[in-house]
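Next comes just one chain, in structure tokens: the form predicted alone.
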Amino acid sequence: MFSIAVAGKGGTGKTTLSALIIRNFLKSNKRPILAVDADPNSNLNEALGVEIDRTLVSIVDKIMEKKEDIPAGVTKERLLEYHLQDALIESEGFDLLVMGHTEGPGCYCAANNLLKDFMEKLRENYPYLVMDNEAGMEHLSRRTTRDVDTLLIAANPTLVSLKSARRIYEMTQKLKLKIKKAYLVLIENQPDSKLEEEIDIGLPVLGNIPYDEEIKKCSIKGTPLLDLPTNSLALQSVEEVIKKLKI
């Protein structure tokens, strides 16, 4: 498996990135995918015109916090194993997990082991996974993801932006987190943005995705970015960038 990790502070065109890689893996017949959404704020579904009704934290806390209706002589645990498949969502070359929030009060020590090793045992069915995380890189930290092969950091060309990403970096140094290669990649939200002032963030620049005005008509229409055109500005670069990892 080859696995590649988005991360970024909210709004910088992380689930975009993560949306055209997913497509450009789709187009050139990398599949089955396994994409997960593991930002609170999950909107990867709609980037991939995926309908969603449940999550994965959804599922363990309506069964951790269950006190009746489970059947005799079966553990929580035992119920929750049972259910965890319910949150995959199948789509055509790829199938979408999202994580949700953060758990509720209580003690999830054993619901999170489970978590873990279901999220194991998945990852042996595909050949591929993309993960949408959020700027705490909080289901990284806790472990239920295996080793990153990549981790892609997201960052708008301003110093307030890549500050940020710059801490984010940071932040997996601190977690130990086991990323094997990690880039930044600046993407542009808005028309003719330029970086002022250059800062050094500690990670090599793997690419540059330009302001696209079709990103910006599929956010309108509210039309899925699987369904971008190929002449996008920002798909020919996200073909560029993963031209670059030799995937």
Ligand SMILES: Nc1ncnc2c1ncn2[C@@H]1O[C@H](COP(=O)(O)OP(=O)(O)O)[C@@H](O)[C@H]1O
The other form holds:
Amino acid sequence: MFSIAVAGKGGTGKTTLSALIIRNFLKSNKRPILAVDADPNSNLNEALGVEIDRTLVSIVDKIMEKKEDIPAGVTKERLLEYHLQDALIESEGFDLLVMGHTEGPGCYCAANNLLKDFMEKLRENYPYLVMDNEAGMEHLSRRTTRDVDTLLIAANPTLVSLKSARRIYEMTQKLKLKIKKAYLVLIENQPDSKLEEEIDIGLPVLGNIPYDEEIKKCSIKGTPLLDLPTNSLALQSVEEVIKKLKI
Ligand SMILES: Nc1ncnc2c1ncn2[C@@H]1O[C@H](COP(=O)(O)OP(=O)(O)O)[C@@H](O)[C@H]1O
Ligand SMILES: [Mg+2]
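Having seen the form predicted alone, could you now give me the structure of the form predicted in complex with the ligand?
What follows is the entire complex, opening with the chain shown before.
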């Protein structure tokens, strides 16, 4: 299994980058992909054109808070183990797993262990994993997902954004996450947002994603990025970026 995690401050273009990577994988027959939306404020499903009616956390909550309807002799943990699979939303070439809000009313320690086991099992079932993370990387830090082959930190070409990318990188170092390689991906999510000069933040730059009017259009109309025209500038540069990873 090859895993890519995308991190960065909100609004930098993480979800867009994740969706374009998924689209690139699908095109080059790198499938099945497990797409993980680990940002509670995220909308990876919209970028991928998938309807969602459940999250992993909603399934855990529902079962752990259930007071009746559990057959005699069956523990909640056992029932949960059985239903975790329901969290996977199947689509063409990829399955989407939406983590959901992590702050539940109780602490389900047993459930957390089940979640870890579940994620481990998933890693065995999919050759590719693309994970859209929240800025604080809660799920990575809770170790629901262990090692990551490639961490892509999305940043916009502004000093503020680059500094924030640096902080996120430092955080991953402190958490002692097993990340094989980390890179910066510069995303011009505004027109004319090119950097005046190169700023080195101690992370190799894997590539630049230029501003793309087609992406803005999708975002305004709410159309999935999987339907972007193939001549999209951003899509083409994601292809260049992915090539460098030599997956
Ligand atoms: N290459 C790009 N060209 C134009 N707009 C972009 C590009 N990348 C991202 N955007 C826009 O920037 C905004 C934030 O992107 P999004 O992927 O939702 O960020 P995040 O997931 O980091 O919060 C969205 O409106 C998106 O359409
Ligand atoms: Mg997002």
